[in-house]
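One chain follows as structure tokens, the form predicted on its own.
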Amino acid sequence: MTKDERVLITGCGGMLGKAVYEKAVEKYGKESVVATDIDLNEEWLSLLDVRDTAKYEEAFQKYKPTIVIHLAALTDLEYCEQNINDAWATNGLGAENAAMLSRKYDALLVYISTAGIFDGEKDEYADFDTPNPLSYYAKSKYHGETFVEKHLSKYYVFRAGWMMGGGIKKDKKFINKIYKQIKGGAKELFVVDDKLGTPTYTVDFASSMMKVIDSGYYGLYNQVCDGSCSRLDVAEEFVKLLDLQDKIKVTKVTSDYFKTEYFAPRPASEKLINVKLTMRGINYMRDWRVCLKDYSEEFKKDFYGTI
């Protein structure tokens, strides 16, 4: 891939966005690179519904890439349970739409897909483990990787394990929720540790799938962080990171102590290996420990800055 390619970014305002972004722009210059959203959330963002198939024509016809990221999706696990048609619209039809065009003006598509396709039976999950979805999300995620697959010959799939990333304005998924609470003045984290999975750093994940897409392996990937935790060991090294372990106490818990505020079904097990990357020598994704380490150092800013 060179600089000569023109990239189209679906669904860029979200917390991986921000990344995807920056590296594109890094990588292919900001005058070829067009990131849109539904919500307009930041100067350089464009007004595009992945859910509109002629507007995501015009958009193909407008901007003419040769690449496509598709980041575009609804990944809060209750809503799309409560919103069924919203979660197949946006998942499923916006995926197919992305994989058609693609095919149809002959851009190479990448598709995001998440850990959360698989029914936690196993302890782990391999690139080549058959999925299973349990909740809605996951189904409509899967559908779009199972469609890119059957209509596409250059494609990448990335799948993505625990999401981390985006910052305190754009993080919609753990560490946010628990930096929220230690914010609002909470001296104890209730959390559970019969919830396994592997993190995912926005900034590692952006970085990496830039490398693997000049590789030309295309196809499907896990890509997840290395090593491998419960919600629990998250939320106990973010405390730490924080220095607050002397100030805040995390409490265990298990998954039925928050049964009403989370009703989706979600596997046991989210655990991802990246096999395929190791394999062929393009694995970039570092420990999660180190990303969250990383990572943190937002939240610091932000919290003793206000003391």
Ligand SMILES: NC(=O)c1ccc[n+]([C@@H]2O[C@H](COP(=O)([O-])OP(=O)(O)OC[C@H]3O[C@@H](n4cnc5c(N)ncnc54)[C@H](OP(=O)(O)O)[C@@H]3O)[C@@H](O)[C@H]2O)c1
Second form
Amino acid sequence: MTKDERVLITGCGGMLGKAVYEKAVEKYGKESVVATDIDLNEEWLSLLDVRDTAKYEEAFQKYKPTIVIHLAALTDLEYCEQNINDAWATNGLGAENAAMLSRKYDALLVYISTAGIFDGEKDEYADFDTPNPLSYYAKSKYHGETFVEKHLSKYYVFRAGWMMGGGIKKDKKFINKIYKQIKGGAKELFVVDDKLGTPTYTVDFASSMMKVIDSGYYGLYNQVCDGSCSRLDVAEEFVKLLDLQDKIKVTKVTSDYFKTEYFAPRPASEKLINVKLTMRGINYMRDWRVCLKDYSEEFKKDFYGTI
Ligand SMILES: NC(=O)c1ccc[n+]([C@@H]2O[C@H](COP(=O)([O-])OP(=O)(O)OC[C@H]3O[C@@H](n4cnc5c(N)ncnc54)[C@H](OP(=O)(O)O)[C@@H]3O)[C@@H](O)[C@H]2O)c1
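Can you give me the structure for the form predicted together with this ligand, which would complement the form predicted on its own we have just seen?
Up next: the whole complex, starting with the chain shown before.
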């Protein structure tokens, strides 16, 4: 089955795209995978702006994908708050384009959503809970989810949590933000303990996704690492993995401390549990601490100068 597939990936130059591209090539073969983005940061990427409906359709006509993995999104919450139209165009219209064209050309669509679509009033969220997005990023991502579900029958929506992956070059999120401070010589890190979530390692997420989409059990799935934590837990674990616990102090603060820098509304809890994957016997995600240990190797080598 896998040999006959043709795969089109959008937004593949980002932190998740790296792992998804590698897993897709491993599974389907390099000649069957077309990876696109607006940021051409790899030689294997070609240009596709998902806001451009005509160009997106041209890509369908040219590559005739049987599977479309739609990763393209604006993922900076503050940027989305300040550039609402762009957030809607990219995350909302882009997802609509993906869904509409997948239906027209009979492709399987894989759409990535986020734990951030919940309002944090509950402690943790199962696949069946009702979202109530707070930020424009979350609203636009949730719009994508609902559009896909409404218009397609052959689709997967995977909800990720706090993404970690992509490495020093591509990781735009928490781990690399912490690492940049450490690398810059910080002896004290200020980290919030009032934001809870479930880390999601891109390598596990991508390889799991490749297996789940073979199941034929279409639909929406929470897909995060096992275990949950606060940002503070993640920072402390990362510092320990770098063997820096005696040199760097991790100081607990509340979200108020960062209210100017991170002004977009964020839920107090965006903890997900993979209820459906587990019930169907297709939950392949490992514990976040095990994943962070794997992920930290690259940072460790960089820090101690062995790469
Ligand atoms: N990062 C997270 O914590 C997180 C959590 C849950 C779900 N997700 C979802 O996971 C998916 C992958 O995101 P990621 O974590 O890999 O984030 P990412 O590193 O920001 O990757 C997204 C990629 O999409 C590109 N892009 C932006 N606008 C585009 C457009 N109009 N057309 C085509 N490509 C465009 C981005 O380019 P630029 O870099 O130039 O913007 C970037 O290369 C997204 O759907 C995201 O919403 C992410």
